[in-house]
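Single chain ahead, written as structure tokens, the form predicted on its own.
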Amino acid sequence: MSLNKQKITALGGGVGASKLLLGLYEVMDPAVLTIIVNTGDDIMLHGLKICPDLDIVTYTLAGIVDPAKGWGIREDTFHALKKLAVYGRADWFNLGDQDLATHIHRSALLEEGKTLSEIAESIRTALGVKTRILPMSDNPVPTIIESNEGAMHFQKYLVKRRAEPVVVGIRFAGVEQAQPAPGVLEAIREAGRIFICPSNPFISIGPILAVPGVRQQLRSRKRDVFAVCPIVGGKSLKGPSDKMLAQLGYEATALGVAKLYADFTGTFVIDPVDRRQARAIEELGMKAAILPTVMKTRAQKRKLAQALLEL
């Protein structure tokens, strides 16, 4: 089978996944192509159900995202919000106009009980992705960070408090009783290779990981998971990683990510400027390719992807 027809599984959410799942989406059969994303990032506000990466991943492959911002819908304006504000609701979470569509789409979806992942399909489909995307589970999974000031859901840590906050733990509410959702399991079985995108280790990675099964399978496929490191010469190259890492007593490193990863990953890629710590890493039992992982470009989406098809 040709590398562009094999059937390909991604995990992941954020802006650094929808980097790489455009360059996968550009250059081999979109058709082939399932993304789980995350939803440990989802939060009700306004009384609506937001799914951050699953919207951008589903926004990113349909060719509307913000460019500048990474997430949200490019030219969107931020009317509603607003005016919400006046009404003394909250607004530190950026809601733009268009963006609201998608959210009161899904949640009147929801109060009819149709499931986050009958939603997905049906988001997708109207954008005109042709690639599969799925959530996690269907089942809520809030992220919560455990900090020097308290419990907080991620969203706040994240984008009201800008991740000020010391994090001393991380925990999945719910995620014992959690389902993945229809055709998780099924989908990094049937996958001619797995890859864990460029996201954060314990936020957009850790909690598919968490979904019971998700990860029992991925060990199962050790040898065809592919994972590429966010952590760039120690530092992330979106997002707070390299900050928790440290916080949570892991090394800022790529090496401290490969050993998060290391019982379920057959090959670790790093950035050439962290070629060093390549045989500390295939120490783990993994192998180590060197490949330029930093996606500024289209092109270089486009390379990495491709390169990863070629391993």
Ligand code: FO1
Given for the second form:
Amino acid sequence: MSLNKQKITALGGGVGASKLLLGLYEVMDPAVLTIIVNTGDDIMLHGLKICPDLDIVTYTLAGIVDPAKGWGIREDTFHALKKLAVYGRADWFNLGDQDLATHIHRSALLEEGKTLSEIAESIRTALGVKTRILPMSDNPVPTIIESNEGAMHFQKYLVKRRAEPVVVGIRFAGVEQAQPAPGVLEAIREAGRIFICPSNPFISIGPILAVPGVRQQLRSRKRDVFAVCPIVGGKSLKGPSDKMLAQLGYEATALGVAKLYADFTGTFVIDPVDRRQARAIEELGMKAAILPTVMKTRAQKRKLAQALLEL
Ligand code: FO1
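Let's compare: the form predicted on its own is above, so bring in the form predicted together with this ligand.
Full complex below, order starting with the chain above.
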């Protein structure tokens, strides 16, 4: 089978993952790509179900994401949020007017009895995205951060408290009872290659791995699992991964992430600046591949995607 026709499955969170996902979307046949997205970040606000990572991935592939922020819709306005604040509602989570249409639509469909995966499918199709986008689970599995300020929802930690509390633990509420969404295990089982996007290992990839059956399915495909490291030169490519690794007692290095993924990853992809860690990574029982992983431009996104397909 030609390389760009083999089925590819990618696991990821929001902004960090979307860079690689856009690259893949553009260099391969998008119809044979399946994306499994973290839903631990999902939150109920103003009576609406907000799914940040699903929306970030969908908006990015639809070409409508706000390019500066990496989330929300380009050139969106915030009139509704200002009015919600007048009514005394919390306005720390910036929901744009156009973005709100997605949340209203999704919440109405949930109320009508549709599942999150059916809704994700309808939204991506309506926005012209040619790739299947699967939530990790149709069951709510909110990520709860245990911190020096107590337990709080992940979005409160990240957005309201700007990742300032010291993280002492992370849990995914209800994950033991959650089931993988329809198609998730099959997508891992049937793909020629599986990519772990350069997302936060604890709060973007961690929740997906915690859904019963997912980590085991990945282990059975270890040889074909390629993970792109989200830490470059000891710093996160995006978000608080480096800080979280250190606060939870792990090394904030490529090797530190490699240790978290060693049981299910066949090839761990690191940036050239971390090449000296390659040998220690290989001692964990994985191949180490060295590729430029910093994706600022569209060309860099496409280049990494193409290189991953050809490794
Ligand atoms: N991130 C922020 O830092 N501040 C926000 O106000 C914010 C609003 C928001 C609205 C819709 C959406 O889909 C995402 C939004 N994000 C915001 C991003 C989101 O909190 C995180 O980037 C992801 O959950 C992490 O993957």
